[in-house]
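Form predicted alone, single chain, as structure tokens, below.
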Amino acid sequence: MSKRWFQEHQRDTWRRQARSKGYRARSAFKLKQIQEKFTLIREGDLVLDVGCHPGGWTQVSVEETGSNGLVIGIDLLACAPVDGAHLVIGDVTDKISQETILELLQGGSKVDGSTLPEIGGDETRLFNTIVSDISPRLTGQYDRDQAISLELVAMVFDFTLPLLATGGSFVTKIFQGTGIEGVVNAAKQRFSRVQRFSPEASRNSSSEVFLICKNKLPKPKKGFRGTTVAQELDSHLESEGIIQSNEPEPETEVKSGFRRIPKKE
């Protein structure tokens, strides 16, 4: 650790208001800026939160949900408990982990004790907000890690819109670089606003951007129905030439289309 990255974050202003405010993060500010911006939160809403370690964004969306709401946090590490919400340790893209949260959501069950309304008829209980202040686990390498992170915003957005309810919000952060217009295209196929936000409470030195998205539509648009958001960022980073195909070459044989039709007797 430098002498230098030691002062910078002895003297970080939104470390020490998140310590006097008892956050847990000065990502907490984060995310409060981005909701005192955009709204995404209301309350008696169903927040998910994705990568929720160490808890500061799930203590802000207990906050902004209120007692009538449910706030789930998922990370690979566990998190200390957060009074209001329910933490599940786990990869969100794991199917155990994935279960377990739908059981949480149609259980009805609160952290309290309390029971959350019953759901007639087959209607399913479904997120209003997803949050994600996820992050891979950083290397140095700018340009290898902006495409982990750019896979992994692809992969939290497949595995958690099918549990996002029509006209539901999604946040996530994402690193500025190559490939990136590749997830906010496909997010616009998804949503009727989306754009890019960087709060102030982000590090100047940070190449990080938040990509905020309202309005989930009830199907994607027309010409991006049946393809996931994963298939979507290969597809645009293989026609801007940053990835090949893994389709095999065509053979260069060129076979005729005729076909042999026997003599009739």
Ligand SMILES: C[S@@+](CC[C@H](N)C(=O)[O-])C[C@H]1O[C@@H](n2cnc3c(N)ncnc32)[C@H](O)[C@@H]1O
Second form
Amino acid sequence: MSKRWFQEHQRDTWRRQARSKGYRARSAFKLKQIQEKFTLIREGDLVLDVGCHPGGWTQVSVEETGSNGLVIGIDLLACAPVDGAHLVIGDVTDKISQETILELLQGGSKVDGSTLPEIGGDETRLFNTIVSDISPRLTGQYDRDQAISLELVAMVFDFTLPLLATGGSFVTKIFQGTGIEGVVNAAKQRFSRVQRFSPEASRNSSSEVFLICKNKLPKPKKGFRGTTVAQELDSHLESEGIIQSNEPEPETEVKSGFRRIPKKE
Ligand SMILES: C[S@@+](CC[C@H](N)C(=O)[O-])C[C@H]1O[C@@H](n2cnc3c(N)ncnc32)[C@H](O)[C@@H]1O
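Previous: the form predicted alone; requested now: the form predicted together with the ligand:
What follows is the whole complex; the chain from before opens it.
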């Protein structure tokens, strides 16, 4: 039995289960298993689902928050409506998307024609939990895909953390490989508990893991290297010699997904 056959078989099993339970994607089980272990979402919570298309994680989030909660999903792609959720089409790393989400939190606008539930008078409530299964369009070249995905995850942190309440939780998919420690360390400056978790539904199928961040701190701990997660990732990559600022034209090169840098003799 080849490894590839086994991986395909595993995926099919989750796909069949998803179909039989009415979930739009097998990835729904990844969030269900994360939720079983860490209870990131509670009844009545406000949840942001980043990279929500086709809606599997949104469905699970709506189940967990119940009728008193609110789930907002955002994706570059239009997603078929999910009962109980507000879905936004947009790039999460775009300031306009951030503003749209804030407006939704304030209850000031209608995205899909329906009216938002009242969520707390004049004072804007922030999200209790942010879940992100975001993934760039993959090229199949692992180094490149992993690097792009890591940079995207850093940007998701930077764009969405201002919308997360103190004490809130954040979970994101992340691909293992070069530079991952830069993002993990940046997360540790901002949350009191950070750990990696590999749900059964994604085991054996890829090198993805989920970064589980609990209890957002009121402000980042002292001593961090940059003001944003993206800057901290860059500083980490520089300190590891993976990227260099103002690099000269290389003669011999080391290949990395981030940038090509001169080989150290
Ligand atoms: C693996 S899918 C998410 C699957 C989803 N969690 C589910 O259960 O149905 C990753 C999604 O991230 C979205 N994405 C990638 N870059 C994005 C960006 N900059 N802003 C918003 N969504 C993005 C993609 O369009 C894609 O739909």
